[in-house]
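Below sits a lone chain in structure tokens, taken as the form predicted alone.
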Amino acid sequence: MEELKVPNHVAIIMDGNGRWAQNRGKKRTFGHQKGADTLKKISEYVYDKNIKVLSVFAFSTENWKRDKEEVDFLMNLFLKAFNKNFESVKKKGVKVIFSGLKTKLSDKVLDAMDKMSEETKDNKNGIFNICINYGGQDEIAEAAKKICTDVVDGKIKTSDINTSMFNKYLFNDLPPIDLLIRTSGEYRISNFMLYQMAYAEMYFTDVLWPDFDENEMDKAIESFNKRDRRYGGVKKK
């Protein structure tokens, strides 16, 4: 049997925590806790599969609209996860980075993010990109501001600007996304990594995120292998 190719960069919209909990008569926060456990498991598994970059949508700029109790729970959950859940990823030699705006995030959360980034900055076995207070349109707008500043300061010329250069001005200079996974049966990308997703293959599943396991990850990779990736060209016969 031919060995499956693994995508270099996988991005996941981890959707369905709240519904998973409500289906069990529990509070939405219970689902977020289970979702964090799932992320720990999947983040370990993808690097065992030799996937090099994993990006996850942990908290969007729009999520601040949720009830304060839920938002506070999520922020405390991030702190616990940064200090505990990702130890195994660190041991695998994975570099942990963060994408998003720092505004609105508490000093405690920012300090924990800085600590995780510093401790893993020299790791070479993979990249774990955690998107917190993130919006794809915000990322593009912020990159445009930085480019404008550098043009005004004489660091670059407008003629220097191209797609590769623009990528370097994003929150992090990452390779393009090969496979986007979204759980819970929703068919939209919700303002997630718009620039990096230009030619991503998309995989949507009805499975709610807390129930997403290694077997479901394998299904996504199998689906990816069936795609004909032409990047706007025509496949030669």
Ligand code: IPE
Given for the second form:
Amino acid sequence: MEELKVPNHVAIIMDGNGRWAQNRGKKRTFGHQKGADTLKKISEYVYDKNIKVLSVFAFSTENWKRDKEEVDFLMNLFLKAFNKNFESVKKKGVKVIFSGLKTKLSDKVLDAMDKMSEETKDNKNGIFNICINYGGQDEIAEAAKKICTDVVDGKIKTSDINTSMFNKYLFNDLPPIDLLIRTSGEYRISNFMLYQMAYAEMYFTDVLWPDFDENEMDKAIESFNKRDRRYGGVKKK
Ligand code: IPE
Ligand code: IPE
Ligand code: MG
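Taking the form predicted alone as the starting point, write out the structure of the form predicted together with the ligand.
All chains and molecules follow, beginning with the one already shown.
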């Protein structure tokens, strides 16, 4: 059997928690609880598969529109997860980083994020990028702002600007996304990692995030293996 190629950077839009709970006559928050368990399981699995970078969409800049009860529940869930769920990822020697705006998040959440990043900053076995209060357009606009400041301050010249240096001004200097997975049957990007997704292979599944498991992850990787990545070129026969 031919050996499977594993994508270097996998990004996941973890969607469908609310519907999963509502299908069971439960509150949406019950789905988020289950979704957190799924993330724990999948984050462990991914690094065992030798995938080096995992980015997950945990909370978008648009998610503040939801009821306070749901937002508060999610913030508490993040706190719990940072303090407990991701111990296993830390043990695997994975570096945890965060992408997103620091505005609107409570000091408690920000402190927990800082602690996680600090504790894992020298880890070399993989990168776990958690996107909280994240918007792809914000990330690009913020990078443009920082570049302008550096030009005005004389640190760089306008002619220094190119796609790879632009990448360094994003929330984190990450490699391009190879495989983007979105659960729950929605076929959109919802303002997720726009810059990094330029040549990502897309994988959409109807499975709701709380039901996503190792087997579903394998299916996504198998699908990735069937793709012919041409990057605009022509494949030689
Ligand atoms: C994804 O599930 C989790 C977050 C956006 C935080 P949803 O809460 O969006 O679930 P649905 O899409 O309403 O089912
Ligand atoms: C995207 O899901 C954000 C996260 C998974 C955190 P949403 O449920 O917020 O996206 P839309 O509203 O369906 O586009
Ligand atoms: Mg949703």
